[in-house]
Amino acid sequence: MEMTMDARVQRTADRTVDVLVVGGGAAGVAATVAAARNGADTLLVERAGFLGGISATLPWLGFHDQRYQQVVKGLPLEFVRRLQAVGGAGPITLDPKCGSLVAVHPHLWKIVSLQLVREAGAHVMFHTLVTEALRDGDRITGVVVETKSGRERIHARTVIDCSGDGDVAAMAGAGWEKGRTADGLVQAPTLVFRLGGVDDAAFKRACQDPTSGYREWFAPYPDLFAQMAAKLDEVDTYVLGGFAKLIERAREAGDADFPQTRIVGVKVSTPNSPQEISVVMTRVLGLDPTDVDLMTEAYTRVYDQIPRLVSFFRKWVPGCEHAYLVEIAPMLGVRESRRIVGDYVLPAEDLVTGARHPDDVAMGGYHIDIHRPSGSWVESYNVQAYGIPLRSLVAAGVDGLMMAGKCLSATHEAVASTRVIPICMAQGQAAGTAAALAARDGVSVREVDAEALRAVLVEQGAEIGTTLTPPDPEEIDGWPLLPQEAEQTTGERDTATTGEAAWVR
């Protein structure tokens, strides 16, 4: 018998949990697994019908720093090992700019991530939209959600916002920032797609050609480029970037009608998806990720760019003459949205100097990689292995609210490093563990003993800087080391992105 609308809305009772995680992307999966494994009654709510978010569509960058120290371990590394065991990930490969990367089969990661969450004893609600945050004075006590079963109140001792957009924090009235200080613009977003049918040998030869402009960071260092070119013979997964002159020639011929001046992406290979290119070249500028009209227009623009980019690859890129579209990511890759203001706002200076904090609960070492908010290409600054303090995962002025992922408490520049998938997962493990300890001890997350938390994280395999070891000389032999000084890049408001077609507002 069909229920009436009133009966449907009223049928679901309130529920109460120790830890509520909102958002099932990389950070949310890690937070959920960590909280549940540490004994907390944990619920994960996700608006889509799968787990993994954007981490189910991209290679994972940044397990190592730019000196090849492994700064991310714990759950992120466990997830990779689990994927490798089922043919869903290749080996972790070093990279002089991004530290390291691993190719992940998108659909196997969706399967494995759900298995890990369920094995940990956590509960999941799919197709669930958070519509309201519940507060009691200065404390967030839960959320209201809408599902196909109706409206429900979920009460929790701790809510962890892993929405990427800081949605829960905004609803709860917590402080947040967005975009760069000068104009409020956020990093350019991208809808990633994958190409199959790539002739790996021909494509690799083009990358190894010193006149191609591949990895233009190496232009001042021909000896380092030669090292990198030699390493490409040993790996199947490697970062792409550059080829500016090739795109310039294509644009002059009328074959590059898209707002991008470089080939950006990753050549990927896993046992189940060999010889593909993950293309990270669609682009729109001026997006506010919290504005539904602008988001809709952004999707329209980037979907329109994909056929043009596929044609460009087939006509102009060596080894891609027979390339074909394999898959388009189910969601736009938004690199930056709301950043929740926490008890500590992580600045770029901490990353550049490799700062450590007494309450560090995660680490990162990925370069500051700003996809220019008003231009093409990227602005990059090298960093040293840095710590992420617990205070950057605790919302300021609100009790019971944590965050992990790209909405952590950091500046526009710092989040350009902390936003990559392994570092987001490390944040998630820390937040989930902290929330579980708070539930166990009957305290707020702000009252959790930082040293006790750090001890648990180390015991469970996370890297917080206390067990960091130098890289194995044999493993890094032959890999180039870029100088620490920042490279100069171009592309702010260049000809490819000054036209109206590049902007959504």
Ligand SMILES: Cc1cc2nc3c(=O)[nH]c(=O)nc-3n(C[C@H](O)[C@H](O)[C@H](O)COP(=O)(O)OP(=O)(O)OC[C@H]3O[C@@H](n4cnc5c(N)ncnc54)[C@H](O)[C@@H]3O)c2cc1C
The other form holds:
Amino acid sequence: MEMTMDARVQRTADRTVDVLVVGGGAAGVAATVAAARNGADTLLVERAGFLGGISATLPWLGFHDQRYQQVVKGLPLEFVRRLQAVGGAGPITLDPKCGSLVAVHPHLWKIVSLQLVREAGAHVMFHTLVTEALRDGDRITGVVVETKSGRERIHARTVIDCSGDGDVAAMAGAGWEKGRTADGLVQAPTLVFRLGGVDDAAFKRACQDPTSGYREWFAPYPDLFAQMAAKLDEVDTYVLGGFAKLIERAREAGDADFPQTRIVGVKVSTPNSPQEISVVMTRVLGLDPTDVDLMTEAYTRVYDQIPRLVSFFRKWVPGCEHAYLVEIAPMLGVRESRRIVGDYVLPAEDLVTGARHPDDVAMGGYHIDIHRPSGSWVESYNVQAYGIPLRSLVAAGVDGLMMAGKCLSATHEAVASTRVIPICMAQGQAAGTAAALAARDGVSVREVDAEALRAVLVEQGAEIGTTLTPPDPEEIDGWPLLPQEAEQTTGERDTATTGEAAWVR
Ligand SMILES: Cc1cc2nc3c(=O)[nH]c(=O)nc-3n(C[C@H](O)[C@H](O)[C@H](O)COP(=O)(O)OP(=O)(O)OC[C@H]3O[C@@H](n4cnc5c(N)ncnc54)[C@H](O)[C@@H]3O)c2cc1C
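With the form predicted on its own already on screen, would you show the form predicted in complex with the ligand?
Complete assembly follows, chain above in first position.
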């Protein structure tokens, strides 16, 4: 007879906190700092051994909207300033498609994020996996966690699900959705890696060649392309995207056995990591990120793609002849997983029309950027500065549960904009602050007065639409503005690449 010999014991007596944050990615770090700074007894539990999640891998995009208005301020901006002070971030640079971007040193962000959490007075548990949710009627009262030391119950007035997968919501029986409406497919995931040893001048010259296909959104606007090309001379960090013909040529020569048809990534530079490319080109299709067997298979495939991509860069991409692999991200980049259904499901129309809501507690302005779930390249739609309401951060049908980051209550299309790092952090700041006010006033988060919350957020530097100002003409001098009616998307739509590595179920 098979027996389980589980020697682990319940580690300690149950603990109780005001605010429990599950997941220490971009959203979770901001939620934790905000909750603790606003006086709540706050605990962050994270299954990995570092903070930052997937944000500790990437440049941060989208502080500005596509008109160059700064729509994200508050904690995310403070985090960038802290990083800049230790040589862990470059300057914030504008970009006509993505609004803006800043290169962040992955390891310095891991260090600084933990400092910020500890300075705020919050507690952290690493290597701690949430495995169960505790409910009392309609109310979530806490979670069960598993660690090498055993099993523990943590009770909280408010649980903020920043797991990126909506794990707590799923365990608690709250409503969630996954993928696009038609077939449930999520955006293609990517294992990001960085290349060092890039000759920036040679690489820029290739981008500036109007026949290269760099930033193909600009093809119908030669004057704007010329403006963009001139701006490259002034910056060290810039978005890539394009070079379709170059990949085609490499494929014909048998040198591009990977399922991507464009160079996707960002040329990044910080004082401590100069002249690198963050390559965002591995991908698998048909992944359900909550299925461990499929995740394992996906890892096998993306790791297999990396050496092929490194060889491609060295052989075919100007300026990359001596490039070398610096680092592979510590986790597969899952762009989209469960989205928790909240009191308001933010739709794409709100983003495209720049809608504002009376209970807005965060803002975004990043384009709708869908890495095609069953094709290559991206589906992109321009947006206007939009508001994210408190109701999209509060789970429907259950009390005491909030969410921020990738599992925000929004549609497949809307999450493709709200998912970028600064916007996830702005949501985290709002959720953490709301949870702290709930603890202070002894109420459920659903009873928190949205006006009072908005006042605290504004006082603490967040942008919720009340202090939005037109862009500084000096700052945007020479940066091209993509017309709102510009071609929204390019490349083949939903044509799955057939290479062996693509994997379509
Ligand atoms: C490949 C890729 C490229 C991207 N490129 C950019 C870019 O260049 N710039 C940009 O701004 N944005 C980019 N994004 C988007 C952005 O990085 C993410 O959407 C954002 O960082 C998500 O933050 P998050 O906190 O919601 O989730 P995550 O970063 O996924 O954090 C979730 C955390 O929860 C933990 N966790 C999960 N389940 C549990 C559990 N049960 N118990 C305990 N802990 C748990 C995880 O370990 C993780 O640390 C990219 C995304 C991907 C996937």
